[in-house]
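There is one chain below, alone, in structure tokens, taken in the form predicted on its own.
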Amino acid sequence: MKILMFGWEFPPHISGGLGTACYGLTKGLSKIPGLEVLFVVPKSFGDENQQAVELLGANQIPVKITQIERELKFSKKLHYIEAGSNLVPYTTPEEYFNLSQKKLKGKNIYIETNAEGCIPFSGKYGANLYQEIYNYGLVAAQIAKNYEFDVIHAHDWLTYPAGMAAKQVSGKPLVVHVHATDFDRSGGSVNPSVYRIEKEGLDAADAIITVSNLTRNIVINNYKIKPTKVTTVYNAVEPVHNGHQNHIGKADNEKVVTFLGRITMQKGPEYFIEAANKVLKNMDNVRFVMAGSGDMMDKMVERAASLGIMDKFHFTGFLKGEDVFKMFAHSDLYIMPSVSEPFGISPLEAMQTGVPVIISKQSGVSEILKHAIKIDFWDIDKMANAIYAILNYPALSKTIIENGWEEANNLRWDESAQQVHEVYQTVLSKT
């Protein structure tokens, strides 16, 4: 069985979990035998990790644009869609999604090519993104007729359009996988661009797979997808060993607390830090440490001032790879208070390193994890008793760290891969 799959970005070139995701469950496909992944984004570095998949750049591909535009449906829509936006970059999705959308003049679109009639993509988040979305269908449809294949695979809504083409081109089924939707990353105030993408996308599918039960009820309710089509399927984290052995050990009189994500609306960054201030009332031998960077940086950091707790606080600014663990070893706890988190693989990093955990209820690994406290993102008074206790009390902390530890860890990507592969054969077995 070959896989063709679409997603965005790739290790080490990542700006939040879903590279991660994509990384772990290709790793886990390559393990099922006579199964093999082409994994296709906008544009390869040269230097990702490639012993679990064959990875192509769409920037590496000759296209004959008119010929594909003419054979592509969808290509109007992704026109009209083009546009009418005019964005300014910024550097991470969420930064995207809260920026205001407005009119063009003309209706004129060009595509950059070079000379070697392929087109070039930067593979981030910036102020053409939209142009990249269509270019990228336009490079699919050429990939679906230069490879053999027979299940298309697409990672959240940047990849739709090119999964659609490339069925389109191809016949072969579709399976889209929601990592996210615009309902998580607005807040409810959708970008209506992107749900119509999303929307589409979910329509063209022949199997949806979500990440948690929070996001398949989402995809059902919210964009009237029969439930038939949707499967749950959890993600998992990279085996560490040794983690929580390796965990590094502080003085008794200082005690760090962690927020690690992006510092937007959706993952809740100002509820981590008036649960702080709670705390600090209370006890003086700790720090919090916000990791991460976002739209709502300078927001957090005023309000640290305003509450005169910037003795107590760090901002480090955007963390990956080695970085991640390394700021885990140094932490007593770990806060991730979500607004709307469709799973949240930093939990489980973080019990593979040794750290307890709070998590709020609104998250998808709160499905699955018993060995984490969860309260609601906006209930800062439990977070803040619960951050108390597991600081005061070495007996609690122990307790919930060494089963975390062994939870994590058996939660395998390996598991996860045979659930989709699982979902490859029941759109094949239909076709």
Given for the second form:
Amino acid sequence: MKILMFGWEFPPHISGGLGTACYGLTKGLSKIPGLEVLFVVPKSFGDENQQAVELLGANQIPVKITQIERELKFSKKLHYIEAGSNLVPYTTPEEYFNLSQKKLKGKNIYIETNAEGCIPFSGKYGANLYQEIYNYGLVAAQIAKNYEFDVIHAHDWLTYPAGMAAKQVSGKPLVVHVHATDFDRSGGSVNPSVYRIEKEGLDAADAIITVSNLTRNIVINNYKIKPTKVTTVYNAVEPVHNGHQNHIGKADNEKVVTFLGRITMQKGPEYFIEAANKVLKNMDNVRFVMAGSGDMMDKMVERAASLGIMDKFHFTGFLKGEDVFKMFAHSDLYIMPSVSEPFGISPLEAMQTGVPVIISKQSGVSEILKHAIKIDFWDIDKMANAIYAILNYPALSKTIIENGWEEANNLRWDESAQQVHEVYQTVLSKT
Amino acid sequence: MKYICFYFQIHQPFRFRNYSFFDIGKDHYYYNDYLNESVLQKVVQKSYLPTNTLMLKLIKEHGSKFKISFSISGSALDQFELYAPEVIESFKQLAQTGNVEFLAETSAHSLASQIDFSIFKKQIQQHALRIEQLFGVKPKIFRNTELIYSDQIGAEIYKMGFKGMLTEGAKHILGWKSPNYLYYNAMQPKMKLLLKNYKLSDDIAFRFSNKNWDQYPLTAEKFAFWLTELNPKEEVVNLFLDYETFGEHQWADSGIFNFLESLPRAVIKNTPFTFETPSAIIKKLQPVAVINVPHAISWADEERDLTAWLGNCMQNEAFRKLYGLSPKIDQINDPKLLQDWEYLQASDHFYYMSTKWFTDGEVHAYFNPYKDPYEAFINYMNVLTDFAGRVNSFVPDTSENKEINRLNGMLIEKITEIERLKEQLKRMKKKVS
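Alternate state requested, the form predicted together with the partner chain (shown: the form predicted on its own):
The complete assembly is shown below, putting the previous chain first.
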């Protein structure tokens, strides 16, 4: 079985949540005998040294593709294609700066993606973006003509048009994978253009995979999709085996509670601040850290200042890579108070580092986690109570850390891949 | 003559309200009155009252051939007094027939036997006194919380004047032996033991309404027939059940009341068995052998051990912190504080903190107010922190007290060290010989 997979990003180029999920899933899939993945990402070529193959489609859109045999750290080689496109995803302001400094051919559209691979859609990209997304679809059609495959798999709305185009050309079944919808990203004020692309993709799909039942319900209710078409396959993490021994020693008498993520409405940063304020009224030897950046950052700084807790409340700005790990290692507690979180891999990473977590019930990951404290994002009293308990009752954090470490490491991509494989088999049996 | 010992456990804990850390030091009321009252009312209406009425009828019908026994925890009695005094009246009626024996247990339904025999004994005396006052007879038989038993517990209980004790017929202590005889304690041969026949007990308590069970439906005649199939030499079948089995765990529409109503007739008519009280059975039968139980057992789970209550580090931490207060409690006479001390000890609180059930996902505790063990632990520790604060303000840490505590700590350390060395010595001796 050969899968033509359309992604948005792929490590190590970008290491956001969507890229990480695609990587883990592809790795898991490659362990299944007889299954091959052809992975396509949009990429603009500025680097002439790459061995690009130029294809000229009938539609006169020049399509450049680079095929690279990428060695994953396991048995099989991955067929990885970078398709010439004017869309350039980036995650951090620094990356944007580096990219735009390179002399790239043509007019490029730089699209900011967040750690989950979602686009914080402000409309600043204009109509051009949609044109480019559909152009990527034309590239996809070209690829579909030139390669053989059995199933098309598209990740999130930016690649749906590509998936649909490939389906049109080849007549092969399309599986779309929903990592997030615009309802999660926008907090309710859905962008109609994005919604239309999402809706078209979901309608065209032969099967839909969602990362949680929370997302599954949104797909069914808000996009009017037949429930039988939608399967939930939870995300996983790469196992870490020396996790909780790695915890960096620090001052015993001071505890650190961390929020790590974009400071946007979706992530619920204000609830974290309000809970912190409540805890600080009853306890002194604790610090709160808000790591990340986002459009609500200034407001959050103002709020913390007006509560008069800035001596105990710290903003670090955007963290990436090694710094994320360091932040976890310095934390006694990680909180994800998201208002709407399709899945949420970061609590799993915290658990793997030996940090207990409090997560909102409005997150997909709360559907599978047992060894975490679950609260409603708006219930700041309960959040404060749980923070206090974890910091003050050592037996509690010890139990959660030990069980959570094991639980997180048992969520394997191999199993998720197996379930995705079953979805492939179902759509194939129907054709 | 062969006997069935038909014994029922009645217990309701005082469940805590949602007690957050904001309340610590500010609000000293811990209980969820609404929940406690509504659970109790429900169980009273569905189970206790109708079953008592039926029991009374059966006693009138079968006379001396139908006798039963109960143990009612102190907190259950408190709740009856608060919310359903008619239940106590109905138990008094049963007591007056003379066919009903009331057993002693710890008033708090506590796990005190696992940490401190002096507290344990005090709670038993309290409970025994209350039972005597209510029902007119001094209890002669003891049953521990969750049927927890060990050689040492049995011997201590004998010293208090009890002649018999109920416990679990756990496979790992019985081995090839049958639970259907009278046994005796390994340290005190005069202490008689009645062991629960968990197969026949659970057929009624757990499997009765299970449609996937190959013996479904269970009728009184079928049950009586099983009794006739037992080894003819066996003398006693101990059926130990939660009283809520009738009408609550097994709902009325499962036919459980019909089963109970026809059981005595079927048994008395078709088998050599009659229903007898534990104290009569230990007089009438001769114990056949000793039972060795060096490590405590209970009636819970496949393992029949205590890990459901004291199995993870949260449970152990809460347990240690709670009983760490006991030296100070001895110096307190404030009734409100002492009552909270009782209710804090209920085994249920520790059961709610168990992480054992995570794997099978089943709900193991009836009316568990918590969604998960972490929530249970957080709430308990918040309550305990407030309670400890009150205890400490009542009995401040004087330098003298501190010194006593320090010496106590040293003493315990020494004792555990001696135990460890003894164990080592034993092993060495074994190796040598």
